[in-house]
Structure formats: structure tokens, C-alpha cells
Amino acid sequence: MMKRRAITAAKYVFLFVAAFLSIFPLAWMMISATNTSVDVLTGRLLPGAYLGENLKTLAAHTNIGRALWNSFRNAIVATIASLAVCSVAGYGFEIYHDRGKDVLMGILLLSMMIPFAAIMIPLFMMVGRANLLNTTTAFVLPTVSTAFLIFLFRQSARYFPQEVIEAARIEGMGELGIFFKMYIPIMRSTYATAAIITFMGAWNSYLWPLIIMQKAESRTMPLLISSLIAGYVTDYGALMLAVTSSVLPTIVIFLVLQRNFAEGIISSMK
């Protein structure tokens, strides 16, 4: 009995330490947003009274409202476009299965091994020739179809009941009706998983926006935060406030969809 209690206590201690190490950077960042730059550099761990001053500094030197709007717009459009394209592709790969589609799926998975830096210059040239620089379209196009999301939806479609599809076809329902009225509602956890992954990837994207968003009014939050570090003197209080403003939307979205996220990952790995 004593040994079992010791093991249980050790587990709780380990989980507490792991949780503390995970949460501490986020908590320190939020606390630092209320302190001066000197307090941040000295490692102050208590909230301060300079949140308003940091907000005034941030508003005076940056257009944070515009950057937040650009990030939201780009991430939401990228998420909707990716879910629409990749879900249809994954559904088609599995429901209309044949050996040729297996070969094509293998090629798509191999494409994940190609680093983005290798295709960045050709993509930039294509976007420039199409006069799409500083636009949401240029931001979204490279991420509309990704091998990972197609594979995720394909694996989930593998466990979609074939009997349901056959019964719907016998009843006269078309393929689009089956997809929109039956597949999407049943696979909502997979859609939530894909939405979280895509939104966070688009929100935190830095390299591609750095290349194509060449105007100040087109900056996203990662670019704005980078500009705060680029000067000779960095106001770390304002910087931490900007980082906190950038992190909070992703935290909220993840907390709202976390249950469906876990279900989607589990269903795709069965």
C-alpha cells in the first residue's frame, strides 16, 4: 500500500513539474507585458502597472490593429480554403479507391520531404508575375492543398461506414449530397483537427509573408513582432504585449476545439 502511494505521489509530482515548465513561459510573457523593459530584463515575476504605457508605446510605433486583422483574415481564408480542398481530396482518395490513387498518394507524401525553402523562389516568381504580391491570395495559394491534411482526411474517410454511402445511393442521393449532408457532420472532429493545425500554421507563418508582404500595411503579427526586435533599442514590455496579443487567439481557438482535436487525431490513427 505504501509503495503504491509513493508511486502515485511521484506521478503527481512529475505531472506538476511538467505542467509548470509548460505554463511558466506563457505566464511570464503575460506578466512581462505589464512591466517596463528594465523589469523584463531583470526577470521580474510579479505583475506591474505599465500595461497601459506599453499599449501606448505599441500603438505609437506600430499598427497592431491592422496587423491583427491581416493575420486573422489570412489565417481564416487559408483555413477555409484548405479544409474545402483537402477534405474533398481525402474523401475522393478513399471512397473512390484504386491502385493509381495509392501511387499518387505516395507521391504526395514524398512531397512532404521537400523543404519550403527549395520551392520558395519559384513560388515568389509565379506570384510576382501574377501581380499578387501583398495579397491574401498569394498568402493562401501555397497552403491550399497540403499532403498532410489530405492524408489526414483520407485516413478518417477510411472509417466512414461504406454501408451508409451505399444506402444513400440506393435512396437516390447524389455524391455531393452524401459528402455535404453525411460525411461532413460525421467527420466534424477531423475538420476541427485540420482547422486547428491549418489556422495555427497560417497564423504563425513568417518566412512566406516576409517575402510577399512588402508593404507596411500588409504586415502580419509575426512580421510586426520581428520589426520590434530589429531596432537599436528594444522595448521589451511593448514586445511582450505584442507577443501576448499574437498568442491569445491561437490559445482560445485550441481551447474551444481541443476535445474535437483529440478525437480527430485518434480517429485518423486507428
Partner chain sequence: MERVMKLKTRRSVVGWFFVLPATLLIFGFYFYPIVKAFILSFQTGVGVNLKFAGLFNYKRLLADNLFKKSLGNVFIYLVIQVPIMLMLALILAQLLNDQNLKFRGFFRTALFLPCATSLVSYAIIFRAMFALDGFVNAILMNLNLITRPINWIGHPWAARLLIVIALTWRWTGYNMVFFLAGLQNIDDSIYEAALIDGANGLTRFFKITIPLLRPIILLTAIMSTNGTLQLFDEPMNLTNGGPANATLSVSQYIYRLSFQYSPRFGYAAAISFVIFALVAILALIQMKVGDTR
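This is a predicted model, so every value here is computed, not measured. In this text, the rigid core denotes the largest set of C-alpha atoms whose superposition between the two forms falls within 1.5 Å. Positions refer to the first chain, counted from 1. Compared with the form predicted together with the partner chain:
- Hinge angle between the two forms, smaller rigid part versus larger, from C-alpha superposition: 12 degrees.
Now show the form predicted together with the partner chain, given that the preceding structure was the form predicted on its own.
FYI, this one's just the chain on its own, none of its partners or other molecules.
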């Protein structure tokens, strides 16, 4: 009995320590955003009164408003484009499946094996030749269509009852009508999951914009905060405020839509 209780206690201690370590860096980031650089370094763990001052520093030395807008616009465009293209394809691969389409789907899945590092140079050359450097189009294009999202929508179309389709056809509804008026409303949760994955991916994307966004005014948030540490003197308070403003949107999305988020991750293994 004693031994059992000790094991249970150890379990809880372990879990609490793990949970604390997981949360702490993010809490520290937010607290630090309100403190002076010196306070951040010496490990002050209480919120300070320097938030306004840090904001002024950031506004004076960086174009953080512009970067936030760029990140937001790019991520929204990427999400809408991806969802449109991939959901239509996923639906097509499942509802109209035949031998040819099944084979093609298999081929498309192979693209998941290609690491981005292996194709970034040709991609960069393509974008450069098309005069698309520094544009949202260039940011979005390589990731509009991903085998993963097509696969996700194909799996969900599998649960779209065949009777519904047949009934709609008898009613005289066109194939496009069935997709727009019946499939999309029913599959809202799949769309939510896909939207979160795509938005987060685009919001956090770093290597691709690092290569293509060469003008200061087209820089996104990851590029901005990355450039802040390259300076000679780092103002840690202002730095943490910049990082916080980059992380907060995704944390809010995460906390509100945690279920879809986990589902999205897990659905990649079905």
C-alpha cells in the first residue's frame, strides 16, 4: 500500500515538473516582454512596467506592424488557397475514384518524402525567373497543394455517405453543387483542422521567406525576430515583446481549437 502511494506520488511529481517545464519558457517570454533588458537577464520573474517602453523601442527600430500584417496576409492567402485546391482534389480522388486516380494519388503521396531543403534551390530559381521575389504569390505557391491535405480530405470524403450523393443526383443537383452545398457544410470540422495546420505552417514558415523575401518591407514576423538577435546589442525586453507578438496568435488558436489541432496531427497517421 505504501509503495503504491509512493509510486502515485512520484507520477504526479513527474507530470507536474514536465508540465511546468513545458509552460515556463512561454510564461517567461511574456513576463520578460514587460521588463527591462537587465531585468530579463538577471531573471526577474514578476511582470514589470516596461511594456510600453519596449513597444516604443520596437516601433522605433523595426517595422513590426508591417511584418505582422505581412505574416497575417500571407498565412490567410495560403490557408484559403490550400483549402480550396486540396479539398476539391481530396473529394475528387475519393468520390470519383477509379484505377487511374488511385494510382495518381499514390504518386502524389510520394511528394511527402521530398525534403524542402532538397528543392529550395530550384524553387528559388523558378520564382526568380518568374519575377515573383518578395511577393505573397511566391510565398504561397510551393505549399498550396500538399499531398498531406489532399489525403486528409480524401479520408474525410470516405465518410460522406454515398446515399446523400445519389439522392442529390436524383434531385437533379450537379456534381459541383453537391460538393459546394452538401460536402463542404458537412465536413466543416475537417476544414477547421486543415485550416489550423495550414495557417500555423504559413505563419511560422521561416526558410522559404528567408530566401525569397529580400526587401525589408516584405519581411514576415519570423524574419523580423530572427533579425533582431543579429544586432550587436540585444534589448531582451523588446526582443521578448516581438517574440510574444509572434507566438500569441498561434497560442490563442491552439487553446481555443485544441481538439482540432490534435486531430490534425493524428489524422496524418491514419
